[in-house]
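As a starting point, one isolated chain is supplied in structure tokens, in the form predicted on its own.
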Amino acid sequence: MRLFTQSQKLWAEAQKLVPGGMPAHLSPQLLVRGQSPCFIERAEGCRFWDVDGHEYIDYMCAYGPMILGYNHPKVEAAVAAQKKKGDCFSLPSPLWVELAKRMVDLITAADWVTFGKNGTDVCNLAVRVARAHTGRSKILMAQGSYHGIGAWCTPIITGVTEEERLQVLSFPYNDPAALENLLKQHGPEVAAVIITPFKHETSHDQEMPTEAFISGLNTLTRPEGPLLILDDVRGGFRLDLRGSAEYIGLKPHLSCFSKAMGNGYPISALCGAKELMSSASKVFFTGSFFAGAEALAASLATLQEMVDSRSLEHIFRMGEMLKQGLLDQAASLGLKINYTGPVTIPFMTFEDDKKFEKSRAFCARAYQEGVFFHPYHNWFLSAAHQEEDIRETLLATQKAFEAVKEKA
């Protein structure tokens, strides 16, 4: 049996030293409580060895940016050959302007581009430029959707003022005649909707838009207002390489990226529309690192490497490979199980498991036998998985679901 004893010796001196021992959704306590790993010593391709020692093929890499694997080659050597010349400057590197260009060229919805670190930057900007481009104040969106944590959108609102959520409004996700009423109870006053391109809560089935939801979306908003934000920091390039939008048919006037688009290294971007880059100019966006150069080398080899690869294809095969069989398996079980959302972004849940036990007797059995998954965030794919990986993720899944089995 895999204990780990360092993992929670980390742990408890962590809630010591750090509020709530570590950031949010990293926290071990969103895993199975005392029976997952804590902390990883060091991780390659699509494996991390956590610090007692045990391997894991990881089926969440690092909550979406390694979308190559851990420590690519080509990504890792481009930021080599960066150091050398150096990461912070008191000016931009040619690469700034370098995966400008890159970006813009293979968004479908970009024309111009800016650059942050992380997903919070960018969907705060883009909430800025609609607000600056239309003189309007009210943002709209979908109920639960995550957006980082920005005032108007934290999910966790302790420390947050009332006055910082009043320009927000809601609507269910997929309900177009939800968003169309308030559009006309609201409309004059509304800079832009906000959405995901599909719906993605946490401790929730994952739910692609309908066409009728697309339809009134890309009819609601226009140019000069509403205007249209896709948050595509989770789903960018795992969907489609020239953005989410042309996987589902969306047409933004914002897109937001983050997450895979570095290959794990800190970096996000806000793609607009001709007609906003104006506005955009005029508001103030800027950090000291927003700049940082081996961050922009390893995006530009990341996406490099993505197109000479064709690394999307293979990540939705791997994708449709890991569901087939954990969907026979849960079959052959009688367990019923619901896998949702695009299969390089999957979630699986089982029914009626409102307080996630079959989940997280599922995890725990998976963790036992190398294979990390999370109980209630969905999991990712990346182009480091590879056939003989599914296989033996399946080995131990078998094992996980017959854990849950026994436990029914």
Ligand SMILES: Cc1ncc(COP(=O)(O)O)c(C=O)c1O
The other form holds:
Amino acid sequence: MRLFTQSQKLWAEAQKLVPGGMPAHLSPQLLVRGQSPCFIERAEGCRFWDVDGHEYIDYMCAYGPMILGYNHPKVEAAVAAQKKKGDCFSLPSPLWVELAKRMVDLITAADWVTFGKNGTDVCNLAVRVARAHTGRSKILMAQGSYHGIGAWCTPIITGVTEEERLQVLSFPYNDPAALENLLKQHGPEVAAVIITPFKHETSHDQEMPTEAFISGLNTLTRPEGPLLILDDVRGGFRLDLRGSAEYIGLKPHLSCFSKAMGNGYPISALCGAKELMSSASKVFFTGSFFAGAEALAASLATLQEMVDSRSLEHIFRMGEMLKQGLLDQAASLGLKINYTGPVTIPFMTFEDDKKFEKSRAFCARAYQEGVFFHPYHNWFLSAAHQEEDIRETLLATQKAFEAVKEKA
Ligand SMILES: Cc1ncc(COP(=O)(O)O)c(C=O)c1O
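Complement to the form predicted on its own: the form predicted in complex with the ligand:
Below is the entire complex, every chain and molecule, led by the chain shown above.
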């Protein structure tokens, strides 16, 4: 039996030194308390090793960034070459322009682009550009959607003033009539509608957007306002290399990317339509590390490899294989599961499991067997996952499903 002794020891120390031990999504408190690893020693390909020396096939991919896999040779070589020249300079490196060109060529909805470090940076920027461009204040977002930790949208409002939230209204995802009604009431004050390419709220089954919803979003928004912002921070490059807008038929005026675009190096991008370029140039957006050349090099190498190796097609194939395997196993044991969202970013819940007891039992057993899933958050696949890894995973999940069945 795997014990998590070092993990627990470090976690106890972290709680004495850091408020909450580890804030938000990386907190091991969100996994299966006492029965999950808490700290990672190293990672390679689609696997990591925890501080107790246990190996796992990873289906969280660092919550999305690792799209080619950990320590990818081409990305690491590009970063090492740049490291020799330097990273943080007094002026930008030429890679700033090279990556801008690459993104504008690749992303259908991009006539221009600017770079930050986190998804939050560019979601906040998108909202400011929309306000600057339209001269309006209100933002419409889908209930339960996550767009980072800006005061306007953070899901936990401790420390946020009421005034900062007054300009944000919400509507249910996949409800074009509710969106239309909100726009009827507040239309002339609405700067933008911000949306994710599919519904990926934590602890909920995922939902792809309906045709009616996409059509509503496209027809109810326009370049004069209300604008349409696609938050592609999580979905970006795991649905379509040209941006998820292509995959779902959306016509956004602004698109936010981060996570997968640098295969683990910190970088984000706001892309926009030409009509918004002048307004975007007037919004103050900067940071000491925004032009870091290593992350720019990582992103160029990541996007190149994704194109050259047709990595996304592979990730879809692996995603299908995992999905089919899990559905078959659950069915053969008479367990009812919901397997939702794109196969490259799937999520699995059990029916009649409102308190997630079955999910926790499933994950706890999977950790014992060397596979890392999250009980409440959607999962991610990478190009490093190969058929052998999926087969090995399925040996583990057979036991994990059996553990759930025994408990029921
Ligand atoms: C859809 C979406 N938007 C924005 C963010 C915020 O990105 P970051 O954590 O890089 O600030 C996330 C992060 O999970 C996300 O999933």
